[in-house]
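Form predicted alone, single chain, as structure tokens, below.
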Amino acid sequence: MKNKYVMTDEEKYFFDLTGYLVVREALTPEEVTECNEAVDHYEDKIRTRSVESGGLAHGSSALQGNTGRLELTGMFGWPPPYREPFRRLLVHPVVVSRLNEMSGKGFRLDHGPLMIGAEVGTEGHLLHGSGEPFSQSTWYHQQNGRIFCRGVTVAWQLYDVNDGDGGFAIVPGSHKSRFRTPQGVRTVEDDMGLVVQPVMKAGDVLFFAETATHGTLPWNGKGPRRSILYKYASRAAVRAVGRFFTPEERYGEWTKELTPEQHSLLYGPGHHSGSKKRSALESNGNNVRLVE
């Protein structure tokens, strides 16, 4: 029987050549149970994104629906026993041996989790990610046999998702790619037969390069799709900005009477920075500048 908790040479091969890779019954029925229960128990703690201005469709004809994904968050948090499974996915043997490999020891949590639900009629996500224009946060690289994934997201498959039911999308060898992915891709309004939607079974977990160009197809399933994402980053990479980012946060008040090219040198790591984007200093030979 094959070892789960081992990354193949094979398993190697298929995440360098694709960007994705899924590991079957990684979960037991009973363990999938448990986790679709105490988000059952949070049901009310479920919100629905707007799709207003276009939604995270953006406008797409092929990815519009009738209603914006489910998202709930915070199950770090829930009191025992609902918030027990979720902290032991975020270090399953299936993941920390694979993550080992995908991203090098020293891995960290970036964000998350974060539960996305959908039902029929729930809209799609624009594809985004591609290996062009180059991000310093999440890219890929393979040299002399090993893999350095800056950013990989685990999802948690708790419903099956069947073939041409919708969810999550994939343009497989993208995270290489050295040209931008043209708007039709992204839109699949005309994705050139490249968009892939891999069929997965309740307990399965899938891995996935972030640099891939990916997104989610409107869920056409008789079920519903609910997946529990945890996004993790390589010891070197920050995604996300979380505590003590700014200077204030970081050093103290005082940091407030620096010119705003120091200013700026001082907030902590991130570069999916949200509402708090930073500007970037650049110098002519004799003065330094803030620029957006």
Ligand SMILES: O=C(O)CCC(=O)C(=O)O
Second form
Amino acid sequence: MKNKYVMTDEEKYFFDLTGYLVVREALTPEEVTECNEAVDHYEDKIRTRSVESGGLAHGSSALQGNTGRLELTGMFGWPPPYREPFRRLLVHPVVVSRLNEMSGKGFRLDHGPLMIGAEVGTEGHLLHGSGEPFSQSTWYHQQNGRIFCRGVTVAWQLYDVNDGDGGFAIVPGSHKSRFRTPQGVRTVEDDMGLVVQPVMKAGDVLFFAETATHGTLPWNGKGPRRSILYKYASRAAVRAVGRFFTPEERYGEWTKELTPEQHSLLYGPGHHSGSKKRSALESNGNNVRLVE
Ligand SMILES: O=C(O)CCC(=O)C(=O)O
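Having seen the form predicted alone, can you show the form predicted together with the named molecule?
Zooming out: every chain and molecule, the one shown earlier first.
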């Protein structure tokens, strides 16, 4: 049986070629239920984005909807037991093993988690990201058999996404494109058949290169959409971090309660602070550990 805690050569080939990867059944049905129950508990905190002024669809006729995207944040700071599954996902062995291959040792969480939710009629999101223009924060590089992807988003699926449901969409291979994305592809009004909507089951986890051209199709599914996004970056890359370095400064004193492994991912960018070299995470499959 396939060891799902190791990134296989086939997965590396797929991710390098397309800019995304779905790892199936990363969560058990019980783990999915635990996450969904925690989200249900905070249902009144779910915010609906406005569709005024074009919304996230930015006026695209192919992406417009009658309601805005649903969003929920703050999971790490929730009281127990609600926060626990989201803290565990931060350092899940399936993620640690893949990110060490995709972003290099010492990857960190740049921002998130953010739940993106949808119900029938929720608008899409204009496709964004691309190899051109060059992005200093999320570039994709490959050298000597290794991938160095500065921005990888990990999106945990809490409900099924069937063919034609909408939701996450990507132009496979666009992370390596050196030409500007045509406007019709961004708006999906004339996508040239290039936009792919991956089919996923609850419990699957999606990885995608931030520099790939990606976004959201309007939601058409029978059930709800819930995707929990963690935005990781290579050790020395930065996207949304503020001016603080330590987890306590960046997020608050509650970060002291985290396990050392979880805590280690919440630092700002950089290889060392003063004389102290930052440690990195490794996974042997069943668990993760800090290494110097
Ligand atoms: O999952 C989605 O709906 C798209 C997410 C997205 O565009 C992003 O995280 O930049």
